[in-house]
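Listed next as structure tokens is one chain, alone, in the form predicted on its own.
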Amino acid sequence: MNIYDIAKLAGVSIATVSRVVNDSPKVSEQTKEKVRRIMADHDYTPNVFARGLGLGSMNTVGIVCPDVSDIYMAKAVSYLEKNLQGYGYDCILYCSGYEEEDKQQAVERILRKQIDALIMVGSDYTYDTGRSDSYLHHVAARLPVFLINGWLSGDNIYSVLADDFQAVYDAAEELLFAGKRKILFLSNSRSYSAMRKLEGYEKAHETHGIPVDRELILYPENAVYAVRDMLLRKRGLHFDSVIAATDELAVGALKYLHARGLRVPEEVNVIGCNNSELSICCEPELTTIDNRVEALCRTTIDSVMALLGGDAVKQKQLIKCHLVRRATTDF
């Protein structure tokens, strides 16, 4: 039995339970009596988290990301920290890497600290949305878990996501309207976000009655020269456009096209994703999907603070993406 179970049985928020624990005058005597009776019936002993919610004694949020050297992750952590500071909160950061065991160990280590909530940055923490035994469900029994660009159903788990499906669907549809019929799709993972992008790519083809060529769906390493070299090795691969799940992958495709002497955008259109600095460091400058990481992080922190303040928060919030048109497309 934990604070979330007590809150559910009493029909109140976890913040209300913590206020009862701390005998806050903000809670009516009737509600206090109801909550205390449920706590007594279930032999519930308040822990530091329950007390801390009411007293505001911790004011710290844990952040876990796979790799802070990644451009997207670095931006996200920077925005998260800035927004937390605006609320007078501190953060503790752990980098978990990408291996499943390492991710779980990072979460276990950060949970040893006194944190009010946990934020997981990136969709690599949610591959299988149907798993009921995910370690994140066990974490959510102790404190709120917020996923940035990942989705996992469960109590006390909240997601703020870029609408990757719609963004890639719209980009693919632009190419199809422009007469492109051989769209290469590059992705570096099978994470939640990556799979939504792939679904958008496939749905656009279906909508236009065009079969998806599975040979045009490739999974190279997320590195510029790795993409270039892989494409150079694939003799006989023909495509008239590219949608890449990251800007790194898209720039790798540009390197390949340059090596082959193919003109961009006259012969091949290229679209990346993330609107990172890489998109303006290449020639020609890259058309890319802006997944609005700043808005994702701001919405996440606002939601964390609302929840800790006792307000209701949606479990899933979608942020609309924008296509930034530059010189690698001509539609």
Second form
There are 2 protein chains.
Amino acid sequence: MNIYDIAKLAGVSIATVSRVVNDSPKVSEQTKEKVRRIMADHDYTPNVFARGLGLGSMNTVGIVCPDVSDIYMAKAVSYLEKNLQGYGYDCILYCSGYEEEDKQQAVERILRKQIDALIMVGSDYTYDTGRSDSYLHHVAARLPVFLINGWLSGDNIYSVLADDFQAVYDAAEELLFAGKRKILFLSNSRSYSAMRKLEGYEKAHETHGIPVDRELILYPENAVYAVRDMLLRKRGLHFDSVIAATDELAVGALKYLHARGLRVPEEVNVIGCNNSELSICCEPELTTIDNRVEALCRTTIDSVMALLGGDAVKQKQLIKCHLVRRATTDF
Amino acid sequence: MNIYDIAKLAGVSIATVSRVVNDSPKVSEQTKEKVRRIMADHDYTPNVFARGLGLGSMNTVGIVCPDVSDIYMAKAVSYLEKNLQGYGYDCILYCSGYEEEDKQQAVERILRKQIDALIMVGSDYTYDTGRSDSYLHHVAARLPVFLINGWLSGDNIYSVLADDFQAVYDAAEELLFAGKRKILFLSNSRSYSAMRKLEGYEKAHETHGIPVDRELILYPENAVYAVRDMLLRKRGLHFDSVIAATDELAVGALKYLHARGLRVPEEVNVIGCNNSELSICCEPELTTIDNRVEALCRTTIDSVMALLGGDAVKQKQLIKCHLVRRATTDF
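Show the form predicted in complex with another copy of the chain, please, because up to now only the form predicted on its own has appeared in this conversation.
Full assembly next; the chain just shown is listed first.
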């Protein structure tokens, strides 16, 4: 029995339950009585979180990300922190790393802090297979969980996602229209987002009746030299274009093509993802999918504020990506 | 009268004062009596901070940086967070922005949290001119302040600095030895660190009896296209080499040289600073000063732990940089 159950039984928002707990004058005596009766009937003792909401809020949001030195995550955390500050909220940051055990530990630790909501940054917290997701359900029983570019179905879990499937589908389709038939797909993860990208890649092939060559789907480490070196080791691999799940991977492919003396975009087209600073540092400058991390963060903050204010929030919100055309493609 | 004054008067460390406040069995009755008498004589009431130290520590460190989406700062915050976690410390992060007023506000806000120490990341919190530094002295009266690549003289303020002067001096000297006479110097700040770099640039010229051309010292915005566009507007400017205070600035210079059809390194040598991911994305890959952000962070954490453990800590520690030679120089 938690604050959400009480709210459901009383037919009021969790914010209202919180206000009752804090004895706010904003709630009518009638509603207070009803909520208190339900709390008593179910032997419910408001926890720190209930007391933290509304009037007595701790005004602190927990942010967990695997690694804030990752360019995408750094941009997200920076935006979140700056804008939550604007709403009077402080941020506690935990970098969880990528190991399942470490992620769960980070979440456990951050829950010991008196936070009003938890924001998890990046797609690495949810998988298609459902493995290791259960701890997020436990967290969500205590406080609202917001996933930025992750998806997990469950009460009190809210996702804001880039439409990665459509973005990669569209990019692959453009390459296929341009006559490319051997599209190398570079990914670095089996996260929810990475799997949607792969689906977009496969679906575009299917739509155009072109078989997917499984040898062209590679999972190098997400680092420039790691990609270059992996491709150099696979010298026999033939491809006429590249879609990479991150700009790091795409730049790694550029480095390989440069080392091999292959011309970009004349001989090989390359498309990255994230529209990060890296994409304008390389030569030629990278065509890349802008997956709109700031829009994802802004929407997430809107959702956090709406929910903590007692309003309903959609469990899944999809943000459209767009392709930023630079010099590594010629369509 | 604060905990440091009490410690000084009693001739013990602040950690010992803290242990006395927390009635730790680790302190002898004799010392306890002495410290308690001094506290009573001076009407000293231990504050949250004193109670937070040692046994009753909040185990939380505040981290302030101007903008965690900056690659250098992201790397620093990531390293700090990960390693402080290893010591059982949580991190509260504030991004202060670059405006003086915002910086002071960020520090004021983070002080309302019960933190054991404050770490300020980056050189933007201290200046040669001493302007706006005073608030850090006030902070230091309440809790220890650690500056990563900033320097301010004062009680309870501890700096770990990259030796930016020597690094730029050595880089400039290499260019001068190679016969370069028109070294463009790109900087983006008047911070303590930026001023040391400029001094290194000037001193190398002085040592070699070569006058500094003031027109070759530019302050563009710290963004790739901003540098390129500024240099394109100054088409008449002649230079045979570049030293840039960040890799962003250096890549911007490369973009300009590329646009002008000038060959790197044959016609122009370029040296960046930070050894960031950008330096391996560009083409040719960038020779850059590794200012060893991880070593700075590691030394800072060692200092935090030593100080909170009651040991003495040096007020100023200098870390040697080194030049990573890649393809934009030919010496």
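Throughout, rigid core stands for the largest set of C-alpha atoms superposing within 1.5 Å between the two forms. Not measured: the values here are computed from a predicted model. Positions refer to the first chain, counted from 1.
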Aligning on the core only, does the CA of Arg292 end up 2 angstroms or more away between the two forms? no
Tell me, please, whether between the two forms the C-alpha of Ala10 is shifted by 2 Å or more, with the rigid core used for superposition. yes
At a 2 Å cut-off on C-alpha positions, does Arg37 qualify as shifted between the two forms after fitting the rigid core? yes
